[in-house]
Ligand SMILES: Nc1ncnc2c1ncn2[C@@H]1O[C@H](COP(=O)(O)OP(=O)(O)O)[C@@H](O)[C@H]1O
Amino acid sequence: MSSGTTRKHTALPKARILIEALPWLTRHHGKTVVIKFGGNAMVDGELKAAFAQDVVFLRHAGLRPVVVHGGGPQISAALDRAGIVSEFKAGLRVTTEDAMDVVRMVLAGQVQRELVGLLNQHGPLAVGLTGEDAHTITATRHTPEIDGELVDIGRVGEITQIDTGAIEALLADGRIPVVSSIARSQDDGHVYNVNADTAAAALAAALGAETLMVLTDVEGLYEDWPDSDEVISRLTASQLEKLLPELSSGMVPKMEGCLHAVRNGVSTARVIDGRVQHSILLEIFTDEGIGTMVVPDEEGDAV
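Coordinates for the sequence above, one chain, the form predicted alone:
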């Protein structure tokens, strides 16, 4: 057998895999997908590189990816170096004036720059911005209620408005926007630290995205944690709403974000395992969804 024939045969499985993706390529073409980058995928070198490849692949496959990121581990490390104690209340980082300077520097000057650099190894694609740019994200001071009392947690913002103009312009130009979860203030001239899961969900809704994908360090939403590690592969907005009070504190903003997205026009919201290389491609282009997908209620579902 000639080497040419052998080569054809070894290439066939690749062709089959590509063709399997065809229905999804057709379905998602031209659609906007917002991806929240976080967890292990953010600190492990190989996972970071795979994430960048996935996002660039989506862009070349005709989708319009938008990346939103926080930077919890990097912020904690920088605060330690600056001698500022990390404190959390109600699952949110207490952000003093001094801490806010560090947060802004780490998100916009370190995490975002690295991500933009990884994406741009594949071409002149990624452009970084923060919620401050072009009024993309506006917030007001968030004072959570803990045990019936309103608690001051500093420069932590609650999103009041999204302006998608700058992101839309970048997408129309074929770029990949990379957004740091910092917001401009609606009322006092300061900037605010906003939860990146919440920011991603708000942007997905405002952009009319097809999909919101939240990378996390678990396989998805577990059926009956800790008694079972069965992942719920699909649930409706109303089913999710009933589960919210039982979820662990880290999962709450993620699942609240998914709920907000699908209740505000996003077709599907998914929590996927960012510890799996190329999990984004597996989720978007195969039948074997690998996380938890939240879908809007159908008529008659809502309670």
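We have the form predicted alone; now please give the form predicted together with the named molecule.
FYI, this one's just the chain on its own, none of its partners or other molecules.
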């Protein structure tokens, strides 16, 4: 075979793949996508690098990606090193004043810096901020009800207000905002630890995002966890609402966040497997979407 023929053989499939993506490129052009990168999906170097490539690809394909990151395992490790015991209640970290210093240091000073660095290997795109910056996320003290009693879990925040100004300005400037889930308080000068799924969902709704994408360390929402690994591929808001009381641990803030997002203008909220390389690209640009997709109720669906 001549080298020209060989080139054609290898180049044509590549061209076909690019053309296959055309309908998706058209559909998503100019749309905002909020991507939550979970701490558990963040433990592998190759996965982190592939995540950064995907996000930069979205940006160059004309979408407006916003990254909200977690860091639960990284916070637990740092607290452990500081001799502070990690305790969770209602799926949220009990956050003393001392623990809050560590949470802020790990999220804003370590995890966010690392993601910004990985994204910026591809150009001057990513800018990190926390919910404290420009009043992006304001919260009040969250006291969850456990077995009928209000329980004090320290400096954990319940979001009361989102100001999208700084994020919108960065997006308009072609940047990729990378947001740490720390909130400021309205009046007492303190900061709050906010679950990163909850923060991502609130930002997606406030930004009028088309999609909320939550990357985690399982394939999606399992129907009968932990007894089966049958993934629920599609759910309407009403179906999800009925399922919420049965959910446990890390899935609770994720699915509550998905419900909040689709009930507040976001077209789809998806939980996908962050352990699969390039899962974001597969989800946005192909039919091979994986994981669980939550959609708003169609007319007549809600009960």
